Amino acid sequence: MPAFKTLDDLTDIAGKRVLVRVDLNVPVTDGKVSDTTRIERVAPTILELSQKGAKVILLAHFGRPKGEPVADQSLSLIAPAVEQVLDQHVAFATDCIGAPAADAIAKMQDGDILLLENTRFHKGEEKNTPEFTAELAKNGDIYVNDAFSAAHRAHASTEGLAHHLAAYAGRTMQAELEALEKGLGQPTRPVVAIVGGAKVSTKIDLLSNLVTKVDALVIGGGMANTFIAAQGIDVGKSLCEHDLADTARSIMETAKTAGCSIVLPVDGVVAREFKANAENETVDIKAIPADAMMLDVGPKSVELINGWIEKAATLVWNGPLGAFEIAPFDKATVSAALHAADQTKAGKLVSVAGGGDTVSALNHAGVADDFSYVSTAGGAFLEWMEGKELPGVAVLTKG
């Protein structure tokens, strides 16, 4: 990966306007935030600024306003959370350019914060447009990035900035990319990759580009049935995308030639309906019964995975094995994850996970705190699982 600049090349900053982008796109219920883990995420990184004196100024979006304001998603909202996550005062201007912002700017003491409204209630940032981005760089000496979750979008206040400021990454930021280099990067071998999820459309290049780059590919959950159902097995009636199945048979030729093991379910837990404490049973992969759908895999399969668990250096997961929500179809999802956990606190592999689901699945099993590093990032998490490059990160590695 090439060199980036981090916080600890920033020395004497103090009186120093420092424009942070950070990702506070948390969910709110009732108008009141519901989930400060992303704040949490951007405490270090802000408060580290603060207390070397600097002017920290918070650029965010929140929600799709769509290039207009709109009351209920300005960032107004979120400021008494960061307040409270940060123990800290934290101003508020109700704009993030022109005479709103440069008034808040000019009243700030050396180690004050300041939230800036929604960069998104303008059109110019998610067109990245000059315009916008010079009215942004004027509010600022120096452009720190730490919101890895928004580098996959080549927007003013993700990307633009970095042509104006001098830029660097943010600790969280750092944290991340240091993460997915061991994840992918540059990992140590064996490296074996848990993919799960519903549907294999979704994640067609997430699977062609892993096979060419881990040893083995564990793929569970329903896109697990479209590659069962692809080698003319009958998976009843089983979440399966059954026009995929050329496709299907294309990654397992990709992963043939390239070395790459890739693992199937051998059996599943199947039921006939899909809630919680179905009637259900075990059955070899090639005996689900055509009147069931399979909503887990089973223990063998389980022990298979373990198996590769323990072969593995590094691991690298994305996704559950079955359908997690409902007990109790979470059994395969949580061993291989208490496993994979156990695994890592011996000090035998570095475990990097994410995805919106993967997060819940590791938070249910109780083990999101063991893993080497749980990525909060659902899309850019994706993104560079899929090989492809992240304007937010490039930017920041250029010059």
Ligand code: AMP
Second form
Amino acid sequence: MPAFKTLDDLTDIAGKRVLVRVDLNVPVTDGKVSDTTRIERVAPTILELSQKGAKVILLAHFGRPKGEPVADQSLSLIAPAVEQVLDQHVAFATDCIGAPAADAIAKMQDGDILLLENTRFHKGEEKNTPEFTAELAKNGDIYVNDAFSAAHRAHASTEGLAHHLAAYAGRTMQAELEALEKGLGQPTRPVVAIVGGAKVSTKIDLLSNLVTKVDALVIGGGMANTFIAAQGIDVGKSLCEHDLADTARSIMETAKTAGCSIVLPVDGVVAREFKANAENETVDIKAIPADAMMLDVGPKSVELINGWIEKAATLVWNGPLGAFEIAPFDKATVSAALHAADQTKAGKLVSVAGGGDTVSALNHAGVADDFSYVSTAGGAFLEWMEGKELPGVAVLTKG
Ligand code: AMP
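Go ahead and give the structure of the form predicted together with the named molecule, now that the form predicted alone is out.
Entire complex below, previous chain first.
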């Protein structure tokens, strides 16, 4: 990955207006922020800039208001939680451009923090129009992007601004990019990928890219059934996309040409009902009963997967190996996650995980803190794993 500038390059910024794009798209229940993780992730960047004496002006989106103000998607609802996490006063402006923003900025002292209203209240944000971007740019001298999770979108506040102002990566963006570089950019080999989850259809691009980059691809979860069925094995009532048999075979062909080993389950835990503690049995992959569905990979498969984790110097992981939300079908995911965490703690493995349910699966296993890096960036993490260029990152690295 080409170099990008970080906060280390921002030395003399006392009194400067720094526009910081952050991710404050947090869950809210009954008007209250129910999970402050995303705010905690951007806090170091905000506090560092404030401590350096900058006027810190926060830009963010919240929800999908489609270009006009929507009362319950106002960032004023999030401001108290931001204040609480930062333990510092945070002023609020009722618009991210025009007089409300300009007036609030004029009142700022060095080190102050100001949150501007939802950028998506303007159509120009998602359309990335030059007019809107120019209006935003008037509010700042410097642009810092700390919202990796929004970097797969070429919006005014995530991409456009970098064409107007000198652009820098915030600490969270920097940490994400450095971890991703270690994961797939310039990884130490062998690299093993674990991909699980429900369906092949949502991860075709991901699988196709990974087989050209990694030394081994472990396929688990519901999607493994599609690969197994594509080899002529009966998967009974298991979740399976039979129409994607050709796609599965072609991914396996690409892997063969690229020298990537595909690791499929050799046994499975099957049940007749998709519910917690459903009666279940462990069977060979070739002996799935016609009326049963595979809800987790079996113990022999876990042994095989753990063996690959031991061989790996780098592990990238997306998606659970089974229906981990319902016991006991969380066993394989938990066991492999614990093994990866142990290898990481022993200094033998760089482990990078992320995307959708992966974070909750690793939290469920209690190992999220033991991985080298767990990205909370959902869509952006997946697009990066798919080998796509993220506009918000490209603009930081290409200038
Ligand atoms: P994804 O969002 O694509 O990563 O898929 C995650 C979902 O896949 C979780 O909700 C799991 O319960 C589900 N899942 C994993 N393995 C299976 C399986 N063998 N059968 C049905 N669902 C599964």
